[in-house]
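Next comes just one chain, in structure tokens: the form predicted alone.
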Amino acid sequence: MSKIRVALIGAGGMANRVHYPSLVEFGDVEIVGLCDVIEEKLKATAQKFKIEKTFTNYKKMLEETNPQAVYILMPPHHLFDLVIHCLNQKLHVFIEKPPGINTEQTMQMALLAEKNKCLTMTGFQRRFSPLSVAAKKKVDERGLVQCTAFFVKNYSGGPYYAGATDILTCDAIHAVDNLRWMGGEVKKVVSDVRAIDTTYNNVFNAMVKFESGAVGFLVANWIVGKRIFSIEMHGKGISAFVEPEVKSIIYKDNKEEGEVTLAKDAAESAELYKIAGFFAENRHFIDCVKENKQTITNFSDAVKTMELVDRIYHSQM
């Protein structure tokens, strides 16, 4: 079996919890190098995943290891220069969300990737949650008419990365992207954005009309009782209520009893990185590199999600 040579940039928490555990399970992946500027984290991650070659300079790593694809798992305001360098080396690139701090950065990355024929992926892993994927398939068979992406938290910290980015772009973008995934191309947006007891926006509500005629709702609020992420999809004679990391309930044709599926059963695992979609999204990226086809959350598609973020800010009632 031919193996895809993958280099890794970033030895932080998300990388260790969800991405690298996925990659080491793939028999068709060879991790050729790991880079991080914090040597303690670099050493611990290399030992954990048995990565032989480590670097504190990513350019040196790329030169010496000759990868086909690179994972760049960095904070959003540290991302752009590294992505541009890798794309200029004509390497395939995986990044976490958000794909930069604004739409312009994402667009420039997408244009360069297209010019250099690079395959790219943004880690909107909630599209790949086994529970959500199964529910969406059932609703789509009957025709979606309405959907909701609900993401709330109890957050009392300061601005994200000291103000380098904002909550909607950096974090609640998960729900924004799920709206697009459920509803398709966006036609019109009406929104309400607020800063409650803070100096930065922390409450985001929007109604989105899709080209299909379906309507979507965004509810994102960082001042509530606890963290919950859920989606709803309603079609003709069907309603799906999904908490991707917990369970789904699907009701059909006015029947009293719903079809309940647990997240661990849909994922065939109790591991969070498989339940939450990280394993599946990483599998998708590697498969696309092997088959030389673009991913479904490529940089050009991510531009559309960033544009919807912009429209939510600029379409307030």
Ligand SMILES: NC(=O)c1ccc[n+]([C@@H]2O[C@H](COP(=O)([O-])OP(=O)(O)OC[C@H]3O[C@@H](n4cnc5c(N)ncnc54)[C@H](O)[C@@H]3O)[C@@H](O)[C@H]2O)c1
The other form holds:
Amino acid sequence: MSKIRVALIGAGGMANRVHYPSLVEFGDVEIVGLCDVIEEKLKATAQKFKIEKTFTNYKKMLEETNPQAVYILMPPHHLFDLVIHCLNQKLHVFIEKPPGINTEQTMQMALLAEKNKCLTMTGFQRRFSPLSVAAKKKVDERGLVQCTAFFVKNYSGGPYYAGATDILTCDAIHAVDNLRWMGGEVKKVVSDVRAIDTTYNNVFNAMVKFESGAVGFLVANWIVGKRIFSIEMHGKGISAFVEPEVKSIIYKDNKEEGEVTLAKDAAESAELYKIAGFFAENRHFIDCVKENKQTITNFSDAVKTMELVDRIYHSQM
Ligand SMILES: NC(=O)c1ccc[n+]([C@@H]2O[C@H](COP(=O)([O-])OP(=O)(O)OC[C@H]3O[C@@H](n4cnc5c(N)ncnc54)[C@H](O)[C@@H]3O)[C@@H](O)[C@H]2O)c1
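Next up, the form predicted in complex with this ligand. The previous block was the form predicted alone.
Below: every chain and molecule of the assembly, starting with the one above.
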């Protein structure tokens, strides 16, 4: 079986913590090269994952290593030129969220990917968390009526990347994307977005009506007690409460006792990158490259999540 040739750009936090640990576990992936502009990070990451060929210039790496797919893992304001270059080389591309700093960038990336028949993926790993996937399947069997995406943090670090992007686009987008994943196509949005004690928006409320008739609620704010991410899905005779990195409880048919599943049991691992869905999202990308099939979080799909972010800003009650 031939291996998928993958080149890696970025030796930063997410690369080291969740993506490269996943890739090195796959027997059908060959990492052909690693690039970073910071020599120390390049060396340390290459050593950790036993990557032979290292580069400080990504164009040189692509020319010399002839990959099929490229991971481009860096903050959103550094991303665009590299993604466009790789798509122009007709390479398949994996990026982290957010897919650019605004919808226009994501749209241009999506259009070029479609034109050049590139497979693409945005790292919305919360669609791949084993607990969430299992709970969604159970609720979908009965028909979703309501859902909630709840994402809160205790944050006072100033504007994201010195103001290059905003909290909703860069980070709370996980909850926005999970709403779309649970509810489907968006019909109507009403919202309340505020800045509490800051110069940037840090509190986001939205009610989203989906084409299916189901309704979704976004509750996101960066001023509370601690970081919590959870989703709820309610359908006919079923309610699922999921903290993807902790546990899920599913109640059915008016029974008092819920069915409790621990995240580590669903993921068959205590490793966060497996529990949180990173391992599964990387597996999905590689499988799609092997089968020449578009991923579920491809750039065109990511445009819809960015558009929902825009609608939340522009639908203030
Ligand atoms: N999915 C999640 O839950 C999650 C969590 C945290 C961060 N993220 C996202 O992951 C992305 C990456 O974040 P990070 O914290 O890993 O970034 P980072 O800053 O730790 O790493 C980025 C690396 O890219 C390198 N780089 C930048 N430009 C380059 C270029 N032109 N050529 C080669 N290397 C270059 C930098 O030197 C750096 O080492 C961000 O968009 C962030 O929002 C996602």
